[in-house]
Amino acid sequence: MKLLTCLLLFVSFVAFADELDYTVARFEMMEEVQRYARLARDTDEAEFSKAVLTAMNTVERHRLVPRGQRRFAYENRPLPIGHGQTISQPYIVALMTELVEPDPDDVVLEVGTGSGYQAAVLASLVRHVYSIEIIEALATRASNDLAELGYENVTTTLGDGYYGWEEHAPFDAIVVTAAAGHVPPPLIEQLKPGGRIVIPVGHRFMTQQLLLLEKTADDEILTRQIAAVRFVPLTGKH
């Protein structure tokens, strides 16, 4: 019994140890965003509100990554997972992130799952995230993940994000976290009145623009280039 109880202690002492090296690795990661945010102060690129950052540090990047990239889950760039996709830099996470300026009675619509990071983030700033995933693993995984981590206002979904979600149109905002060669009409046409979109726009082997996309009051399309960016594509029929 002695043995057990002591297996037992130095087993949680282990996780608890374990924990508090994310603690720090995901505080340090903060600071490396912040830095990102400090030097793009000469673009249209703005620096992070506190809401953006506290939900950046509240998230458990290393839960959404699969296990073997666990321990490079809090440095500043993209990391493989699985299926030819990628999860995005936390950085551009944030930047996205703040693009859409976030409001706590949004409803928002992610194309691109993958993980289930972006849509963490987002969930812990507004009141509904709506997310689709074209991979049938990732989606799985992603809506097992988000689910165990108690995200209970995000749903997922398996299909073509290109043609958005109409069932629960229209959205606050848009998150496209694959790069497309268009502005896909249908997720134009889902956005709300006074919405906004941020996606990447540009082919794999070009130079691909972050786009920022604001609907007026009389339905017009206000579009402004963010920063240069490289994503995975966008797949599907289109």
Second form
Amino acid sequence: MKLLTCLLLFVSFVAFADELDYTVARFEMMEEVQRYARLARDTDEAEFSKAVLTAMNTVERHRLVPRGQRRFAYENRPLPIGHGQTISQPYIVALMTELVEPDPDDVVLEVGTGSGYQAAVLASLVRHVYSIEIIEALATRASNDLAELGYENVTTTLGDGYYGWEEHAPFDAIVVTAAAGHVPPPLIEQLKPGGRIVIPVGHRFMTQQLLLLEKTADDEILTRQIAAVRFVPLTGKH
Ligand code: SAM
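Counterpart to the form predicted alone, namely the form predicted together with S-adenosylmethionine:
Okay, now the whole complex, with that chain kicking things off.
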């Protein structure tokens, strides 16, 4: 009995030490993300808002990557998540989140659920996130992981995000995390006036441009180029 108690205590201690390591690593990742932001100056501000930094510092990225990648979870780079796909670089996730100016009342559409990380960051800042993934195995895994982590305000589905999610439109913001050849017209239609879309546009396997689109009150679209990026392609039948 004593041996069993000692064993349980040891296992709990190891688990606690692991979690502490991840917390420290996440803190260091955030310092790196902010340093990167100051160097890159992709936004008008050199730094991210407090709300975005808090969200990034809260989401447990290590729980959303495959087990074999956990030790790299807080490095500021993309990581493989299987099926030829990646979880985006933390700096890019922070940048895309900042660009849509999330508000606690917002309803946001994400195209490309992947690991569920971007959805979790958005979910920490807005009322509800709808996220679409085209690869079934990833859609299932992200949906399970997000539920296990308690993100009740994220709804995921399997489908082609090129067409948006009409049923839940219009959206205050749309975040596309795969590179499209052009901005999908259904996404523009499903955006509220005053809303924002952030999307990488360009050819697969080449550098793309991260675009920020804003829909004005009279449905005019204003487009700004933000940064050169590299994303996996938006696939599907379109
Ligand atoms: N947001 C993800 C995360 O936080 O892990 C990263 C996504 S990864 C860079 C891009 C994702 O978009 C992949 O999982 C890919 O399968 C998905 N994707 C590609 N084309 C899609 C489409 N037409 N509709 C929905 N998802 C798509």
